[in-house]
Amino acid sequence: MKITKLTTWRVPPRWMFLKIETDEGIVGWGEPVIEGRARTVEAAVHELSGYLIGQDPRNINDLWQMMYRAGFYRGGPILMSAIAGIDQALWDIKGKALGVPVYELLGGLVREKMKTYSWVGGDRPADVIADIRRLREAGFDTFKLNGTEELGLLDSAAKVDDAVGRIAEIRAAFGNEIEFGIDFHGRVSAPMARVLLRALEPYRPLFVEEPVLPEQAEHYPLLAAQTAIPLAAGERMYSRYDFKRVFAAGGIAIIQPDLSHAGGISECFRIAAMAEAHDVALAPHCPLGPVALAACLQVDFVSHNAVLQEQSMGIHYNKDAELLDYVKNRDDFRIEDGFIRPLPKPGLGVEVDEERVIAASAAHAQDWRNPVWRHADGSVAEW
């Protein structure tokens, strides 16, 4: 079997699909993207195609190493996201060629169903109570929300009280009927993280995500020593080498690699095993589309330390399209009581509606950008 063609489509709300074709008619789908940098990742995918055309797609390990090592410069969000989507598509091809889901090729199931969670609120935390009530009716009992708006390196007691008060309202409204994680989104400096973590402890959030920016990872163990709240990070780490340093330093209880950013199934399977060796839980980052979610689930269902799976149905980023709009086998993605079952079909288990993808790309291939925020003094704030 030989790879003959790679095709990409940028589609709403902010995703990109990759189709890899072979001379035997088997095709694989991937989702290589960095939110807000889709065109750059798209260019990287097509640059990498020179390593792939004419090669046997079943030799995933060799192709992965060639894409990673042969270009000399490596790592980072763009190159690793391009490799990630290609890797997903290669696993999709191999599973289809052998007639089995990818999780069977990775050793088989370690669980019957995977716990998922749902986003509530938007970029700026607002009244999330109504959102939680609505999703409770759909069976969800685990959620995540943004913890703060703009926050300065040193900020006011009023800002702290606003953030903590919102969490207090959630716990008062629902008690222990629900669990929720709080995403600091890298908006919080190390000094303010200490203040917020201490103030949030009585409300026992499930985790705090990106308590500080990954560039400040040296603070993870220091913050962990000062709080009982589990700390999570990883959506802006792109390889096992990025994670290696965090595991060695300690402090992170939950890692969140993104299967569309951190080298795909091949690399995240390795990262998950590294995490298990350090007694660290796995909760893949995935505010993306159906191929990315399908790839995450392949790793979740073979990783003993997988505890939660993010999914983007109804997330505030979704404008002009929803996750299942591009999927033919929607029933396979059904979430019941907050859990999703293993996708039963061969490969990644997602049947992409190619006609819908092509039409959406032609009509709505606009570029998504995150907003630019500024502090009251005019300086740029972390979004």
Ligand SMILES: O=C(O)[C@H](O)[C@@H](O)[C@@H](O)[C@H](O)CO
Contents of the next structure:
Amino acid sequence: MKITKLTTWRVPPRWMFLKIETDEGIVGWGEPVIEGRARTVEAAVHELSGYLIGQDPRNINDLWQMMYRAGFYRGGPILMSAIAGIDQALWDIKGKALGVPVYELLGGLVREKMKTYSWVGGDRPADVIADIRRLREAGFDTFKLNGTEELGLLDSAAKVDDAVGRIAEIRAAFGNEIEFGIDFHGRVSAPMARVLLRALEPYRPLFVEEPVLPEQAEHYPLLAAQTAIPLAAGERMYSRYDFKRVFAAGGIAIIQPDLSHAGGISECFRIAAMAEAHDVALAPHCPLGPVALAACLQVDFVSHNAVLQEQSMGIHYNKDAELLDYVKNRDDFRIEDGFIRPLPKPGLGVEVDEERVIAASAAHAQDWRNPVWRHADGSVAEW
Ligand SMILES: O=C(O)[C@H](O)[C@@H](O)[C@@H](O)[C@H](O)CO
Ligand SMILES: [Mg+2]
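With the form predicted alone already on screen, would you show the form predicted in complex with this ligand?
Complete assembly follows, chain above in first position.
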């Protein structure tokens, strides 16, 4: 079998789909994208296609190593997202060629169903109580919300009280009937993380995510030493080589690699095993589309330490398109009581509605960009 063509489509809300065709008619789909830099990743995918055309798509390990090591400059969000989407499509092809889901190729199921969680509250956390109430009726009991809005390197007691008050309100309304993660989203400096973690301790959040920016990772063990709240990170880490330093330093209890940013199924499967060796839980990041989610689930169902799966149904980014809008086998993604079952179909288990993708891409005018926030003094704030 030989790879004959790579085609990409940027689509609303902020995703990109990759279709890899072969000379035997089997097609694989991937979702290579960095939110806000889709065109850059698209260029990287097509630069890499020169290594792939004419190659056997079933030689995933060799193609992965070639894509990674053929470039003298390697790693980082753009190249590893391009490799991720291509890797997903290669696994899709291999599974379809053999007539089995990818999880079978990775050794089979370790669980019958996978726990998922839902976002509440949006960019500027608001209306979280109403959102939680609504989603509880849909069967969810685990949620995630942003912890703060703009926050200065050093900020006021009022800002801290605002952040903590919102969490206190959740616990007051729902007690321990629900769980929730708090995403600091890189908005919180190391000094303010120390203040916030101490103030949040009594409310026992399930985890605090990106307690500081990934470039401040040396603070993870220091922050972990002062709190019992499990710390989570990983959406802005892109390979085993990024994660190995975090495992060695300690402090992170939950890793959140993104299957569309961290080298795909091949790399995240290896990262998951590294995490298990360090007694670290796996909770793949996935605020993206259905192909990315399907790739996450293939790794979740073969990883003993997988505990939670992010999915983007109703997420505040999904304007103009929802998680399953480009999917034909929507029922396979049904979430019952917050759990999702293994995707039964061969390959990644997602049947992409190609006509819908092409039409949406043709009409897709506006590239998504994250907002640029500023502090009251006019300086740039972390979003
Ligand atoms: O945890 C999450 O889902 C993420 O922090 C998410 O909010 C961001 O990754 C966003 O997609 C960046 O554009
Ligand atoms: Mg996050």
